[in-house]
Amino acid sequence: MIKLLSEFKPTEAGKVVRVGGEGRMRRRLLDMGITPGAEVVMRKVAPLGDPIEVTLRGYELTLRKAEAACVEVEIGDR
């Protein structure tokens, strides 16, 4: 099942399938290591839902919900 990273709940995990967005935002996501094939785990969601924290390639990364909405992830067991 494919879902947007912004729709994840804490502890959900998956593999990045596609990075959308345009221009600077897409380039920034790719530069942070969010590339197809990368394993990602949702760690925390702020009380009002923005930002979110994920674990990716061995480090913690904080993203805005709008940025996370550009990332499609295939849900799988960790």
Contents of the next structure:
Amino acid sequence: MIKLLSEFKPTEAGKVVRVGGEGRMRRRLLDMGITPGAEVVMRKVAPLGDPIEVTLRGYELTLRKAEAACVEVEIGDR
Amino acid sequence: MRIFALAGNPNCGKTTLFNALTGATAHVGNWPGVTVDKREGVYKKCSEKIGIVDLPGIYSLSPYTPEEVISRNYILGGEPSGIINIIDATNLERNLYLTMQLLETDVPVIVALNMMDEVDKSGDKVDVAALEEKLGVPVMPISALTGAGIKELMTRAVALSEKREGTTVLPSSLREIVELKAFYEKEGVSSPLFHAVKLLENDELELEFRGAKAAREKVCGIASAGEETAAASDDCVDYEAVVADERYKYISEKLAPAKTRKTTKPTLTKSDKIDRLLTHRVWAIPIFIVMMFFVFHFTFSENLFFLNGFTESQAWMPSLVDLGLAVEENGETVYNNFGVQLLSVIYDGAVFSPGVILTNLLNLILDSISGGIVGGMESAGAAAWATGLVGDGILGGIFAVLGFLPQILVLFLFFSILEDSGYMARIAFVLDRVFRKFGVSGRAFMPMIMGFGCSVPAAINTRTLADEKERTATIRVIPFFSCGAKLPILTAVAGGIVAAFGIGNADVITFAMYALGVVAAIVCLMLMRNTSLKGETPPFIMELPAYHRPRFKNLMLHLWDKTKHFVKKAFTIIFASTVIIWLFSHLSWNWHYLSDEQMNESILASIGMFIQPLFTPLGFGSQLGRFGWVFAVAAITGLIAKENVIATFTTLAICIGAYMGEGTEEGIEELAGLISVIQADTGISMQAFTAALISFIAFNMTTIPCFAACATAKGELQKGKFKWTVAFWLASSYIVGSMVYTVGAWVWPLAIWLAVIAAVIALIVLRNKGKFDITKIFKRKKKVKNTEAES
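Follow the form predicted on its own with the form predicted together with the partner chain, if you could.
Up next: the whole complex, starting with the chain shown before.
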């Protein structure tokens, strides 16, 4: 099942399928390792509901829900 | 001398290695991208001397932040004869992404595999030989912290051949790359492979190169026509994603396996546990507020842990005078013996905080030095003007500035601890939602809160902000976060109000002024982001570094950096300006020396009197009568350095006879004397005068910062933005000051201000919705004129 990263709940995990968005924001997402095939685990949501924290490629990354909405992820088993 | 550049991700231990190599005192932080300056040093433990340049921490060579542009330009600029690429061995994958790009340049590269001690500790293993074979460049395991392997690293770095040809791991788009590379080779550009790949990625810097856009269109156009992608997209292949994807694919398939993990760790690490609490849904924000409170409490409080009660009425601790250990003489406290004087550093009517204790101690030392010098000069029979110049002008000015050093350092120490531990990044994470409302990202929080310490490092720190408009807006409001040097203005004026009128509470006034500054900053941010600096809220995609214990050495290096900077400032700009001010205040227009009593005839006084009416709407102009110029002069000298404001008051209060005795560091008594003199002179009402004094603080908090901060801001802002920034500061301080004064003095103008604010908001909202356009009115007029001219 394909889901947007912004809709993930904590502890959910999956594989990136497609990175949308445009310009510098997209460039940054790609540079930080959010590329097709990358495995991401949703860690938590910030106290005020946004941004979110995910684990990928062995480190912690934070991004806003608006940015996470550009990332399509295939949900798999952990 | 050959030069090697240190390049690597933020938090990979780059600056630690730089310090280990050069022995220099560069600062190390745990905030992603804290290394915003290009630092240089020399490595000497080698057959030849090697120049080392510390580049900012970057994730990629795409021009996302100014730091990435700095690094990229430096690497491609041809100066470094090699790059030492530092990689955090505990996080190979993302770190190697930058390596892939560095390898595409023609610059020789050596990889330093850092934090190997931590890898060993966790039981993981990295196959260094395999990595070296796959990358095709030397790889050396090191630990920058312990110093292991550094010597071997440098030996191999020195042995690197002078030449290298860029290599790439991108197989699929090879044909396009080869063609674009040929284009760059024809243009005679060095590192053609790197440029070719970047151009393929649609890199904005690359597209600016003459002919590059056409070359890309030609090459990619063929590609989209020739392959089956025509159906997929109307443009051409999505090279941006393809390139990043293939790099990471290569890393995870070929390079990452070099590291073998002992076991996957399902248990919560210590870092995770701390993180759970610090970013807790409910507790995160209260914890943050409490932490900030204690940071400022330990730095500035004169009533540690509220041991002496929370209010004046609860106070129970006796002062030294009450205890019979000291006596008051002419408004000055005289201690029974030296021991009591030492005690007064720590305790006098309340236990002081560490910041205050250090300040008192330093002032005690500085006072005795100044007393000794002036006493010596007097007994040697020096002229009155000479002792005045040395005692009041030079020593008084410099020591007044140095007196703040302890508190600034204590504040910096706390911020460095929060930064080094990784907590600052979490604060950005927690508060991003709030800051987005103001039109900036959570990252802008860091420079803003640093502004409470000093605007100079704060402005430099804005380089971690990716968006230019966000940066400009942040730099402009940084001075509103009242810096360490402005605190004395607050305490002195607030203390003066309390001492002269016997009303209010100095702490409450001080706190309220801090809050006013923050509110002004928020309002201005929102205003700018909706008008002149309009733009989308910049993205917030940031690494959250692992928590770790702050390192003592790093902290000390950081503090030493600050101390040097501050002392230098004290002895240069402030020294010069205090001497000039002293001369101006003791010379008449025909260059005659004036004694203190004749101050009203001095050059400074006439300048002050000339501009005094300008401050009438702010309450400290003409209505303060014949001594009111003191405030105007203090406002001017504050432009040079905010420390000067109180120093000016101290000097001038003594000069016009409003205060007897020698100047004190805090300047409270002097101001109280000044206030009484002016009140007696003009008969101004207490309410109006209090409002004027608070307006004076507000003006100083929101006006042009000191020269040092201005110079930094000018360097950090885009060309042409600085003059508007100065205009912005002048306007904001004038508006805030007059608002404070009119509302404070009469209350009813509040209604007018609210109406004006409502009107401005309405206009901006309408304009942004496109329903109202000011420029249209002008345009229409122009059109009419044009048509008239044509006919």
